[in-house]
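A single chain, nothing else alongside it, follows as structure tokens in the form predicted on its own.
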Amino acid sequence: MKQYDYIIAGGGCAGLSLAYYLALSSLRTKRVLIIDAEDKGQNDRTWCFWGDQPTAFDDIVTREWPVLAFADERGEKPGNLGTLRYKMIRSADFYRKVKTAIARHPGFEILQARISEMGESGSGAYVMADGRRFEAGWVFNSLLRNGGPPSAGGPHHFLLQHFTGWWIRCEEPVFDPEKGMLMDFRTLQYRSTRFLYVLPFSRHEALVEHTVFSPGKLHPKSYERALEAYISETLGAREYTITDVEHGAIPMTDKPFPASASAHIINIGIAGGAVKPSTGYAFSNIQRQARQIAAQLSMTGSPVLPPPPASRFRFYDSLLLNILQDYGEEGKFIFGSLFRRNGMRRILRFLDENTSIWEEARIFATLPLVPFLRALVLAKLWPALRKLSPGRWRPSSRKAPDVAYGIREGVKN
């Protein structure tokens, strides 16, 4: 058994971000163990975020965009971001930067092993990995335990934001490298919310992703055929080469993620609720979380997570998830109203949860009323009525399409 000051369970974005900030702090002489089942080094994902302030990772930003656009059958609506920039980081560059930083400190170790158990111990907490026991004063866990993210149950909702992305090079100049496409709904919806996401790097190169909000993943052919149709029919690219492929699935749920698993095991990243439920964005929240933990450890010796956002934002997320889960095809109409009747900067501030109640009221006034009223009744009022009078009230909401629907659709198309 080996003793450490800190163990970081999981070497993805959250775990390595925390290790990076620890390495920059007065805690750089501590003994830190990072455990992950994979040898992180390949480009296995990309992270995007926006802001107008310098960050610790600006030197590895692959590309940034001053304009974001929305599109549907009514056309395209671009929005200038002013001083904001929408930025992308490739994971291979992130892994390289963090590993280079922590390699300067002999107390930091990376172990490739599969974690099977963790719990409290006399010295703090322990982790079992490949049959070996490691102990530390604190364990920071970014792994989704017990088989994965929480499932829907009771008043909570659960969706996946799942996607396949192609890095393509076109023979013809079809992209505007200064403009990212945040949502393009010119694709079939199949009773779920589906859109294309395009980030150009030049007139000829871009990342094009087919993204779906639904309870389960689709058949692989569904993503591929949607990408083929969009690239050839909407973008008008007759000849192109796929240079890389990425896949992903991000949990979108209003079921709370606990801040800690026990007294000395602190959850971080997705496991610690860093993903915004209604959008799937997490990189900026992860950075705030990791910086806060490192700073508090330096000052007091105990980790303190950032305060949770105002409860009204979780209420907004819950209403939207209710709509997307049971009436997924209405997502296109809702997002269309949001983007066509509000400026892009206001929308990004709202998604960052930096708006006032008055600003939020103005945004909600631009959205269709009926879906949100229905969600309010089904998600909030109906459960309350059933508790008051059990057996009297019967649910009447439509059942959402399941995974099999997506698979059948993928095979047929």
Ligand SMILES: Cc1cc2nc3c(=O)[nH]c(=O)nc-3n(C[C@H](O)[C@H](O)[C@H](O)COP(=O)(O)OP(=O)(O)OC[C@H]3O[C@@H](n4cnc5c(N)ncnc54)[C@H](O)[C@@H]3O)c2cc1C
The other form holds:
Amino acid sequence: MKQYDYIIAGGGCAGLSLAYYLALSSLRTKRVLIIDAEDKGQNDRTWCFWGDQPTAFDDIVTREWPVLAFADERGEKPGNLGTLRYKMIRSADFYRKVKTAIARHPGFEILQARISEMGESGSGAYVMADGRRFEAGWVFNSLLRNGGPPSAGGPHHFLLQHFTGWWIRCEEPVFDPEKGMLMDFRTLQYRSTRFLYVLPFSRHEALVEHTVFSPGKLHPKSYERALEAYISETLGAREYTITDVEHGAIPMTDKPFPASASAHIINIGIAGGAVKPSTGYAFSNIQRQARQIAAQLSMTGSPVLPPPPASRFRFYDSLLLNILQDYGEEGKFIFGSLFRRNGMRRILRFLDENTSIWEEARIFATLPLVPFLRALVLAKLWPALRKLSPGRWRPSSRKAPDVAYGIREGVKN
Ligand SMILES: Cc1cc2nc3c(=O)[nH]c(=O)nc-3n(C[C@H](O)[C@H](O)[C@H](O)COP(=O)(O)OP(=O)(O)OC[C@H]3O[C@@H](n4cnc5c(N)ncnc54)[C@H](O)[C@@H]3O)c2cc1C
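Please move on to the form predicted in complex with the ligand, as the form predicted on its own is already shown.
Shown next: the complete complex, the earlier chain at its head.
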């Protein structure tokens, strides 16, 4: 059995980001084992994020958009991002870049194996993978099922952001390659929040994704029908070819993910609470988390970060999740008010949790009052009152959605 300084369980976005920042730091001489069940040679997803500062991954950005739009039956509202850019990275480019960077350090190893178990062992932790045992001072876990997801129940909300996306090539020039469509609500809502997300690469090519916020996934045909209707009726593309397909499901919950599974097992990525609960975006948070862990480790020898301060943004997330979970059809009107009555830059800064409390008050003043007041009463005041008489409190029997990993399939034309 080989002893490592660090084991990274799961070499996806969070695991490889952490490996990358370790390889850039003074810890590059450590013995680091990255274990993943897959070889990560494929493009299994794309990540989008926004910002106006340089990032470690700018050299592999596939495309960036200076304009983002919102649309519903009232029409389209484009918003110029100014100095901000909405960027896309293909996971295959990310995996390749990180693997190249860590290959320079002989102490870093990648193992393709399925992890079945992990736990504490003396002054460190162990991981069982394909029947073999590996030990390290610290284990960084990005596997949702091993000490990751919070269990259902209590006053928390559980939703999935689930989607199917088609990469299409159209005969007609129907896209504006400078403009991404963040949310287009011109699709049937069926008492949930459903929209199209369109990222064009040229006048003829785009990723078109049908996205739903709801407790469970749909039948595959439902996403396909919505995509077909949108492409032909809303985009007006009569002839098109599907060149690739992407599916995904991202947990949206206000139940905190534990920062660690045990004393020497630190959760990272989605398992470590990196998803913004009300939007499903995680890439930027994962980068922040991985950089912080690497910096903390090199400064103190311990990766344990202080708990994040209580944030009013968690409260906002929770109110929105309450509305989306129980009154999903209202999502369209809430996002409609948000996008129609606020500039895109302010919205992105709000979603990034970079606004002042005054800006947030101005944003909330543009939103419909009744759903938020109702959520305040149902999600916050009522549970607080029930806590005062715990005998009457019955934990919710609502089950957390079963979280599936995103997959990308090649499609034969
Ligand atoms: C299709 C898709 C698109 C997304 N797009 C965006 C986006 O545009 N912007 C954004 O901010 N966020 C996006 N997200 C959300 C989030 O950024 C990603 O899910 C991100 O990959 C999460 O990183 P992670 O490391 O936590 O999980 P992953 O990247 O999924 O890594 C977990 C790794 O663990 C491995 N693993 C699992 N079980 C085992 C096991 N038993 N043994 C060994 N290995 C195992 C998996 O193979 C995987 O490589 C997207 C998610 C999906 C699914």
